[in-house]
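Quick heads-up: it's one chain on its own, the form predicted on its own, in structure tokens.
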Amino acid sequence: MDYLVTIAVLIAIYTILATSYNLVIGYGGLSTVAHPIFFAIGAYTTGLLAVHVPFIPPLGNVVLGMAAAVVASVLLAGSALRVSGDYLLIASLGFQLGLLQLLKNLEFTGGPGGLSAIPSTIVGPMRGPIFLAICGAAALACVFAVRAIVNGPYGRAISAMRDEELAFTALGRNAMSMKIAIFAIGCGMAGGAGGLYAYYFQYLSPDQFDVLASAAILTMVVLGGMGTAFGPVVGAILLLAIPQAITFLQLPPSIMAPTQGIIFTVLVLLFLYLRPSGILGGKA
């Protein structure tokens, strides 16, 4: 039962990640692969505060983790969003790899061994179900918040900016500020997901936020349906169920990790070629 609850918590957390990434890349049209690093910023900020500043309540730590992710995203966006296409992709990848190296080499973050001994906020036999309820509610809030944003007047402006930025700018609208706002909202949600992850698993490692995590989140968005409200939810459920099925094959760890990466890559290529709109196909 605890195993199933843990998988459900992961699905809820990755639903937040996929939904927020979909806002950035699907609705905003911003090519970036650095989303997991904002997940890491939120997680490490929350974990470090929980360990070293125990008088701050857990909700406050998660909010501060979100704020740290937002600040980092604005700093990146202020320079990286001045370019577009492949240049933005390279800039975001460089930011991710550079920050991962810092996490691996700084002593106060735990270095390559990771950050452990994060205090639990909930104890007892109901810890899992309570965390699942919290993470599930947060995931639903993110999904419907993004849906409200993109279905309103601001969402129409986002679509116009994404589809024809030159014409959008010619009408007197500030495309740069809109890009930064979209980026900050999406990365802030990812930071909040990181805070929930830190409190539930009580251990963080830099390897959890590497390029494989980028591939997994991208696969969830593409598989479920990029630019749809509920597509990332479907993608998160499927992409977290597949690795669990692989574990029953009892493959050695040296084979299992590359196998999962290959599956993510193959699924992205297949769906981009056979069904670019994803499973939901723009229906949600």
Contents of the next structure:
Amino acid sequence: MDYLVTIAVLIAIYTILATSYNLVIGYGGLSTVAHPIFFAIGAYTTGLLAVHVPFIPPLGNVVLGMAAAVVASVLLAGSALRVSGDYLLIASLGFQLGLLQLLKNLEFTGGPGGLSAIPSTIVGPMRGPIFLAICGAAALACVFAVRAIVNGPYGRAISAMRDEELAFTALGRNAMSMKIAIFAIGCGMAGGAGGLYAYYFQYLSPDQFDVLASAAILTMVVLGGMGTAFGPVVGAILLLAIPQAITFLQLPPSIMAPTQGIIFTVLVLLFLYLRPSGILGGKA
Amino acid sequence: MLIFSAVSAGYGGVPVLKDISFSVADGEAVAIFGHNGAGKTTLMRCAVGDVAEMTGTVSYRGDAIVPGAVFRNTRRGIGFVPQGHNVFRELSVRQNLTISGLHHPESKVEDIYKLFPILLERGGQAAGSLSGGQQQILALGMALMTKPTILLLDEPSTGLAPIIVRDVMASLTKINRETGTTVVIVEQNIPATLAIVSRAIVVKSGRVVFDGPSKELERKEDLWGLF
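Now that the form predicted on its own has been shown, please provide the structure of the form predicted in complex with its partner chain.
Whole complex next, starting from this chain.
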């Protein structure tokens, strides 16, 4: 039961990550590979505050984790987008790699061994279900918040800015501040997901935030349907639940790990062949 | 008044405009002609601050146009219709107009519908599904929603059928005469454009080689060889 709850919590957390990444890359058209590092900024900020500043309530720590991710994202986007949109991709890669090295080498973050002994805020037999309810509610809030943003007047402006930037600015609209706002909102959500992750798992390893995590989140977005509100939810469920489901077959570990990898790859290829615009996307 | 003063500009170190100076008075209708690559589009982009590599000054009504700050420059009453890619294809006609007027609460979509009834007919249609001429009229309507005192149009007749070109040009004349909006139009279609402007500027290899009344250019067809 605990195992299933953990998978469900992971699905909820990755739903937040995929949904926020979809806002940035799918709706905003901003190319970035640094989403996992904003997840890490939120997670480490929350974890470190929980360990070293015990008087701050858990919700306050998660909010501060989100705030740290927002500040870092504004610094990155503000400088990278000033030159050209394409620079954001290169700058985000450098930011991701550089910050990951810092996490691996700084003593107070736990170095390569990671940050452990993050205090649990909820104890007892209902810990898992309560966390699941919190993470599920946060995931739903993110999905509906993004849906509200993109379906409202601001969302139409985002779509206009993404498709025809010169025409958009010619109307007196500030494309730069809009891009930074979208980037900050998406990265802030990722930071919040990081805070929830830190409290649930009570341990953070820098390796889980590497650039490959970006590929996994992007796959969830593309598979579910980029630029759709519920696509990332479907992508997160499929890519996390199906490979985990085969663990119930009780295969030997030497077969299990490669089989999960193969299933992940086959799923991606199959769905992209059958539904190039994603499961919930329109016809390509 | 729009003033270009000793403006030179280019891309990646390659000069496109060389020491351009001219001015456009309020209420004027001016055409800018020139062969492909003469620098007409760059000239327009300098007028809204969309060219980073620029020396000299461009000013509108006393305020300097700041390179790299298109949105700030256009808020000073400059309506800019870029060449192609000037409507938001996924949005409906009405949404395109609404989004254009967000900074101008006094702008009414209905006023644009009165000026261009075809846009009312297509109000709910996605802009990307309109014909080329209808998209051009929509782009014009969008620029008007920003309540401009000057309209800069970069080749609005490109790819349009002659009858549509006539409609677009007639709309520009109406806007210029009825609202006093200054019109600066970059065009390749010389006869249609000369019919609606009072003055013409010819640019060749980045320099102004003719600046005078449109009637003079119309008479002297030998000058047409310049572009």
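Residue numbers count along the first chain shown, from 1. We call the rigid core the largest set of C-alpha positions that still match within 1.5 Å between the two forms. Predicted model only: the values in this text are computed from it and were never measured.
Core-aligned C-alpha movement of residue 267 between these two forms, 2 Å or more: After core superposition, the displacement of the residue 267 C-alpha between these two forms reaches the 2 Å mark, so yes.
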